[in-house]
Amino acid sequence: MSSYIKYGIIGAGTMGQEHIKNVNLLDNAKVTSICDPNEGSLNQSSSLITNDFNSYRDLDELINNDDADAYIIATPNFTHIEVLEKILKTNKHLLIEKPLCTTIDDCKKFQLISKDYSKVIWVGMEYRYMPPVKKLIERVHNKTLGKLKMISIREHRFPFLKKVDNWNRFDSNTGGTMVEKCCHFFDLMRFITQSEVKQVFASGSQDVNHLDEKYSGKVPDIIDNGYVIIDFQSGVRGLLDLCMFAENSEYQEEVVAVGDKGKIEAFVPSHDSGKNISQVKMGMRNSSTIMTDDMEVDKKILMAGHHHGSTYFEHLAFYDAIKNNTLPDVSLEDGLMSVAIGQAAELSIKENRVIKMSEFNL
């Protein structure tokens, strides 16, 4: 490997372009190839790259030309398993955008076929790296709050963005909103609690968004709001509150952890607010004082994506894992479990019942 890491971007749409912007901010790294069958996406991505690079419409051609050290897979969810099966032959480092796959079965299939892979395979769960969320995680894990009892996450945000061919409007392509969007939050809960999930109960619906849209005669079927209650094996209770028609909110994400000694809250501003200051607030039961930490993100990092700088910090960690040949922060098992919890929530909504994780062959 040269002194800098060469990245190939597979999938040059919205998220692929966010990855390009963040690789551009890294020292000793550059994007040397992009691949996407859509000419518009390729042109948009090409405009973001200032160094020499190769552009491909065909994945096999990119693989055969072997001009990257690491590949970032940011194709539509339903294509992940096919892309991953092919990309394994490269034996390059991989960062796979969430969700790992759209189904438990495909996640397990990829786990099996990659079990002897010698390079880093990292699942893109960038919400772990949002500065206020990372601070909350550190304080929970060092027992500042005592024994964790409850974890809740609220995301009130804008509707799903437009994607190429509107692939993200249908459950069959995405795995459903609880997989596509909320796997981030289920991963966070599982990581914060350091516990597996026992059972899931969810209520949700498509009430506002995309109801006046039709594609090939079909109306989108993705959930735009819901609540998910999660019971962990450790006894911790979790709650997800999702609304995707609440874009005019000061905070897009709020994460709250409560232990037997205190409570901590992380507030992540909406991207459209332009705020680069997030907050972490903590109050202990034996005190009347609320401690507040203001956390600032460099504006050039903030403007490189919609995730409050977290994609950049994720890339720093991925880069270090490549350079130091260390294990990924987010493993294939983490990717599988986040999809499984999302699939359980989708099933709970459809069948109006509690879903026990033991129902799945995990």
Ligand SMILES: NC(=O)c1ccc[n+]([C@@H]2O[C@H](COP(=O)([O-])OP(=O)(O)OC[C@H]3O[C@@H](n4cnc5c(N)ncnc54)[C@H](O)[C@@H]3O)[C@@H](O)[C@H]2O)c1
Second form
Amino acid sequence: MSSYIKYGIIGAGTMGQEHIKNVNLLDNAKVTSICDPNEGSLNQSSSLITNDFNSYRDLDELINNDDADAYIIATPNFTHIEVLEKILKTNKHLLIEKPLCTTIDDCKKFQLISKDYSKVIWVGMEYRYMPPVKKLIERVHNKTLGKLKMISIREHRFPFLKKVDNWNRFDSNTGGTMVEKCCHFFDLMRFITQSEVKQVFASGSQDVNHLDEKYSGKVPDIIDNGYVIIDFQSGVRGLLDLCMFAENSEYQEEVVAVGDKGKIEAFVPSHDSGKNISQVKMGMRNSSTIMTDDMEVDKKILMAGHHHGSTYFEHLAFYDAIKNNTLPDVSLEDGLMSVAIGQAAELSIKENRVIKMSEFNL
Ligand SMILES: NC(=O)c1ccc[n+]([C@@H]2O[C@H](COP(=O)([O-])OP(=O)(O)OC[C@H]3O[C@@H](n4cnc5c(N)ncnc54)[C@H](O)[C@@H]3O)[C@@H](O)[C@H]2O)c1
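Please supply the coordinates for the form predicted in complex with this ligand, as a counterpart to the form predicted on its own shown previously.
Zooming out: every chain and molecule, the one shown earlier first.
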């Protein structure tokens, strides 16, 4: 490996470009190749790269030239499995955008074919690295709150953005909202609780967004709001509160963990607010004061993405794993389980019943 790490971006749309901006902020790192069949995405991402790089429209061409040390896969969800099957040939480090795949079966298929892979395979779950969320996780894991009992996550935000060829308007392309976007929150809950899920009950529907849109004669079918109740094997209870028609919210994500000794809350400002200060508040049951930590993200890092600086911190960790060839922070098992919980929530909504995780072949 040369003195700097060479990154190849596969899928150079919204998220691919966020990755380019964040690799640009790293020392000793360069994007040396991009691959996308869409001319607009190639042009936009090319304008973000100042060093020499190769540009491909076809994945096979990128694989044959193999001019990077690590590949970042940021193609539409339904294409992940076919891209992953091919990219294994390169035997390079991989960061795969969430959701790992759109179904449990595809996640398991990839897990199986990559079981002897010798390089880092990392699933992109950057919410773990949002500074206030990271602090909450540390406090729960070091038992500051005593024994964890409840974890709730509220995401109130804007509707799904437009994507290239509108792939994100249909469950068949995304895995469904509970997989596509909520896999982040299920991953967080599972990571915070350090427990597997026993059962899931969800209520949700598409009530407001995209109902006046049509693609090839079809109206989108993606859920825009819902509640998901999760029972963990450890006895911890989880709740997800998702609303995607709540643009003018002060906080985009609010994460609350309650233990038998106290409670901690992490507040992540909405991206559109442009705020670089987030808050963590903690109150113990035996005290009358609430401790508030204001946490600041450098504006340069904030502006390199839509995720409160977390993509940059994810990249620092991925870079270290590449340099040292260590285990990923977010494994294929984590990727699989976050998709499985999302699939259970989608099924619960469709069938209006509690879904036991034992119903799946995990
Ligand atoms: N981690 C996060 O918070 C986050 C946020 C947004 C998107 N994502 C994920 O990133 C991925 C991409 O989403 P996006 O928002 O950038 O979508 P997008 O539509 O903006 O970009 C996807 C790009 O992939 C290209 N593409 C399609 N098939 C390809 C192939 N076989 N090879 C190479 N390129 C191909 C498309 O032409 C397009 O330019 C999705 O999996 C999505 O879930 C993650």
